[in-house]
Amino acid sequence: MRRFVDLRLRPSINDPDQVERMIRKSSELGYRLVGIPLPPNATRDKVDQLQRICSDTKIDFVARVDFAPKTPGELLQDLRRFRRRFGVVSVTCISKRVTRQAAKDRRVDLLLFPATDIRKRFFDHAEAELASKAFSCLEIEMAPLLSLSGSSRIHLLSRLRREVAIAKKSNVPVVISSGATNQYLMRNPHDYAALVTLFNMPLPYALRALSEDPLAIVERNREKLSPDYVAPGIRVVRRKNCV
């Protein structure tokens, strides 16, 4: 049985009622894990509050951070300061230089591009090759496809067809997330899987982008953040002293 994941649910974290409504809605729609973006300086109390709401709803929670650096240097500084505070790290790429740096840095999990400015979607074959080596994923949000109309939606779909083809050729996993800021932009995983066929993602590939691929990111990072982690495949094993 698939464990569906929405790695970018975007309620207002300062509105507990909205947070609870959207998390409950996620559970009702069939998701078993959600990621909620937090500011880099989010307090432990805020993270714990979100964790409690998710636990009450019997849904798993992962804290994520979305960096939007203006320069590669700013990105490197953000990663040094905040990487270990979050289970998922995404970079909104708004320049070619930032995209290149994010794509080749193994501390970056997700590459996200602006939906409303096609000129700033810099994911091409060079970036895909870097991302493949660094185990980064291309993240695609569904909310813009639901809210945009006319030529804006057409241009976005055209661009997404190209990016998905590039990602598939370079073996870069694609992660589908909602990006929903309210309940009305939320859909169940199978609805999203049907929607992404508009940009030529086969159904099995789409379902994987909503389950196995995002879940692999969370599990990999939870292992790395464990105090027992040493290196890939190496963990500290603690045994009680023998009498």
Second form
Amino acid sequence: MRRFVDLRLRPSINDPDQVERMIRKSSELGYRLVGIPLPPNATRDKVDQLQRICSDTKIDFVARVDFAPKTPGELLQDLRRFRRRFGVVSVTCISKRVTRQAAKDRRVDLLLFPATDIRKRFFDHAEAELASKAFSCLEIEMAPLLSLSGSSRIHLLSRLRREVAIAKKSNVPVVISSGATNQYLMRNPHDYAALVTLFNMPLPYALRALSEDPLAIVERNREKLSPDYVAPGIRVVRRKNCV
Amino acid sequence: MSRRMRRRYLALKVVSEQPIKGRDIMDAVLKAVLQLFGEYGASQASLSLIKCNSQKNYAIVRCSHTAVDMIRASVASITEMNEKPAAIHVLRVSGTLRTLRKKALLQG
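I would like to compare: after the form predicted alone, may I see the structure of the form predicted in complex with its partner chain?
Below, the chain from earlier opens the complete complex, with every other chain and molecule after it.
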């Protein structure tokens, strides 16, 4: 059975009631893991509180951080400082140089582009090649697709169609996330799969983008963040005190 | 001799602050289909409302079997009904009403 994942649920972190309602709704809709973006300086207590709400609802939780750096230098600094504190790292790419840096950095899990400004969606063949080598994924948020209408939605759909084709050609996994800020923007995974067929993503590929691909990121990072991890393929099996 | 049209029944759950009416649901679904697929798409869907339960916020709609994905995408894109925020979730899709009612735990 598939484990569906929503890596970008965006309740207001300061409103515990809303957080709980949305996590509960995610569980009802059939998700088994949710990622909630937190500010980089989020305290351990905040993460524990979210973890507690999720475990009460019997849903897995991953802490995620979204960087939106203005320069590649700022991105590197953020990654150096905060990478090990979060299970998933996403970069909102607002310039070509930042996109290039994010796509080639192995510490970046997800590349996210602004949905409202089509000219700032810099995902092309060059970025796709870099992302493919660095195991980064292209993240597509569904909330803007639901809230936009008319020509903005037409442009977004057309752009997404192009990006999905590029990603497919370069073997860059695509991750579909809700980006929902309230309950009315949340949909079940099969509804999202039907929606993404609008930008030429076949149904099996869409279901993978909602389950296996995001799950692979989380599992890979959990392994890397575990104290037993040494290097890819090498981990501590047993510890012994040598005197 | 032409073959009988194959149909699919969709059980929908409406999330809205206001009480729902069958006509409002159909209007919202049809508007979404028209926005996403146009009149040509809507004409292929053979969409009709079978049942609406206002107390439990459930509805059943029928469409052509070739238009299920289209209707599903359209239903998912609905964010308001009667200018109030709303969401419609597809609970189940089935080829017969009996199975749909059994599986989606709806009262006949």
